[in-house]
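Given next, in structure tokens, is a single chain: the form predicted on its own.
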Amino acid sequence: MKQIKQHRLIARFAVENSDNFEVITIFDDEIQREKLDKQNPTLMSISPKYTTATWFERKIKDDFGIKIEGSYDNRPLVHHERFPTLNPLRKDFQDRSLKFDDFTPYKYEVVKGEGVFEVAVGPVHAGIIEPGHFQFSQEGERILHLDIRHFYTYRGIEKSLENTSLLEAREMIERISGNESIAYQLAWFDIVLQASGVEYDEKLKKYHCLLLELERVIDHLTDLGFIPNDAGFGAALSFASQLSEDTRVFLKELCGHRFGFGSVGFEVKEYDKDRILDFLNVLEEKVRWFEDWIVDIPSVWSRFDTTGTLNKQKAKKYGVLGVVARASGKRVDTRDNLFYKKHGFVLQNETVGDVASRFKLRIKEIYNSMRLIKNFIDEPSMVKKPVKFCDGEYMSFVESSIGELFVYVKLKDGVIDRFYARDPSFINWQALYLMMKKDIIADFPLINKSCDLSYAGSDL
């Protein structure tokens, strides 16, 4: 019997025309549209065939008002508890703040039966993190089911930017998502580009790029540290630390910024290329060395091995990106092209889908990194600033260090009628409650950190 071959959804999310509501699903291959009627907009749902739909359809009930029928889940995604009756994306909506409505009760899926009780862990942490929550049903220390609560900072940015040029938006762009700054950064870029009609200097993409990767090793080395911390060996998270910082205070010496705030412009900034041969050759080195010093220690790998897995079956259904797609044995990484292959990308994968494979397979992806690194050094080039924009809708993605990104702008009147965001982190919460079935609950937060989610990323 033959398979059909079922789309990879990106992203699903609705757009105000003056006369209806365009609902705009985005697959792998092809592009949807829908329009609905402005006095009783009403959407039939997809999360049936494609489960991660679900989120997107709260979303976009909650920011427009549009009633999603067919759907196993309607609670409320980014209206909280206190959120006032209102829709925030709507045109005629204006205030410059929200008015707190009264208290109204969310339902948390949660399991029921004998002996099963549930532990709340959040939306407060014990560090310096994002506010989110995590609704566990246990039996023992077994976790028989995770909810996840996200969007508690609803920061306005799609409204906000509305109304802005697209070289003003830049700013708030970059600040989506702190560990993917330069990877925002680079789907607006790319979305002036379309939009102005200039060409892409090879040369600076080439430092663009540069720039990217240098990106992804710091949140990759971020994660070495923290992963085999929440297995209980620390002296990792001392060591990859270092190893990070030094490598974010060389991206300051690179291009102005900690974290690469206004370093995706027209120009090549100047830099010195031994300089960047030598700092990558030493920290391939203890790259290496940390490397060699983890493997060797069976306390951690007993703690990784099989925990939180994820196969490539329930991977393709969700379809996760990043590392958790491709540590699942799942090849997909918007990088994957001839540009990017020229200057020797080579698609890492491993298969297992847990946390040490997770864990390997950001090891692999740094070496891949700096090679990638060395090849970009370039020439100092630029091109010319556009001053004039056409009118349409643009999107591009990138992949940042958490997986692909998908930004889409709408320019109506040479300023931006309606920006959206995908993180894929948007995508990837939706299925960490896969990898929790047969896992303790103390081994949640290591399971959560071998994915490296954005809780702002999604938080628009």
The other form holds:
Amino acid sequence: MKQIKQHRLIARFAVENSDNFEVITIFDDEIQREKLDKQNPTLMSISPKYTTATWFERKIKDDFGIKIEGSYDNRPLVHHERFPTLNPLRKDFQDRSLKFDDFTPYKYEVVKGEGVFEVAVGPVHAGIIEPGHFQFSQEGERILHLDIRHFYTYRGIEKSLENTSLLEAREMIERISGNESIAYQLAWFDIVLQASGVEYDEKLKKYHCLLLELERVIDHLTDLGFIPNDAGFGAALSFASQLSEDTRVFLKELCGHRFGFGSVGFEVKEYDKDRILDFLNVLEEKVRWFEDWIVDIPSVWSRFDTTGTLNKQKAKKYGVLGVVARASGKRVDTRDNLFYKKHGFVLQNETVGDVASRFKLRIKEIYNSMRLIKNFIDEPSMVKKPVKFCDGEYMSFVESSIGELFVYVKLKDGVIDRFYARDPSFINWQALYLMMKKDIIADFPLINKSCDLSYAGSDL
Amino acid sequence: MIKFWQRRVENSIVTRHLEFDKDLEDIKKELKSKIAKKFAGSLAIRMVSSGSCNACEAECNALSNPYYDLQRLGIHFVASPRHADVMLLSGVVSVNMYHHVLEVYHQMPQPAYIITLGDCPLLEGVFKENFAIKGADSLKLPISHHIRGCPPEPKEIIRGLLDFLEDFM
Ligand code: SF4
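Please show me the structure of the same protein in the form predicted together with the partner chain, now that we have looked at it in the form predicted on its own.
In what comes next, the whole complex appears, and the chain from above leads the way.
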């Protein structure tokens, strides 16, 4: 049988032009554009072939009121129970506030049958985390199905950025997802350079990439504490949270902010290189100790091993990204290019795709990131702050600590006409339910944490 | 586990020598005595994230790390509004969270206090009212205290909690 190669779906979103709606679909090897009539716009679904197109299409429907045909899931995505029937991303929608509509119940996707019951979790959770809803269909302890419903933190960022200048937009873009702030800023900066025709200075680029790796180290360290904590091993959290705090304090020392807000700019000042090396050496020693210690705790591994498995085949089918993908043996990393390799990047992989793989992968990536940081250390430098930007479409890809981040900006008359960002979480969330199939509900927090997806980034 | 205890002895108690922040110690002492007086030694906080970027939550999580170790002062983040004295509200109060925030508040036993965290809830930062953002004022609930910052650093949150205890009671 001839095997048809499946492309990887990166994003699918709509843009409103003066006389039509344009749906842009980005694959790893091509870009497709479909123009839809403004009267009664209808789009053929690609979700039967690309499962993760589902959320993209449901979002297009909510945002623009474009009808989707041939999809098995037509529920609203971004608009919740009391959201009025509006299409806020249409250009003629300019209301600044919104009146709640009557309550229309949302239909969860559940399994029915004798003895099967549902467990609803969220949107407000027990711990200190972002809001989201998880609807479990249970057969006793065993999870039969999980329906995820998000977009509680939907802030209308795409619309808010319209008609602002590219330079002004930065403050909001860096606040889309706090843990990935530097990654978002890098995507923004890349687009600024593309649109102004200014060349990326090598030293500046190295500094920006250094910050990005530091962000990754912080996020991974945080997870190294929280994942075992969700398996009931609190000592790991106490230890790893010290390391992530140390690194956060260090990030502030370097760039002035604990999350790196405002740190990606047109200039890099002189910084203390030895200080970075010293810091990394101490940190590396501590991480090695941590690794050495935790591999010997059997009770942790008996919870980690074989829990929340996503096999490679499914990982491919869903086009998952970042840590989740690499833990399942899928080699996908935006950093897999010459520039990074020159500075010591080695793509890290695991094979099994369970919680243990994701945990081990994070440790490996921390080591590689620390090596990259050392090699990114360089002299001060700057590029001229651009003032003029050419109209057009721009795209950028950055590997955030979660995975491949994609940002699209269309400039018209010197201001943003359409902004769209596809956080890696947007894809990975859709694959999360696959990891639950063989597990019990008590494993859910552990599995969820091992993926550490962003709610805010995917909600926009 | 031997390794762990060795390390534990080497490290001793990290909160004791906070090189990077001296005055935190004083704030903490004061805070502990205030909580002892006003909340019988235990202040229960329910964190509600209502449309934030997650940095404010990350800073709240940092409060439990061994450097700040808020639990030692009698401050607990609790899992249910029914156990809480204070709702710590972060985020812009999105349209999709609006009714859930109200619900949390109404489940809290009275007297219940609201502390807003970060620039988001009062729309002082980059996010302003729009079709998806309501802001905490729209809830029409009494807000007892506000902690500024984007995000407020752990020390500022601790300071803010102390100010709340001072002004409010
Ligand atoms: S106040 Fe700032 S840091 Fe906190 S949630 Fe809002 S944007 Fe994020």
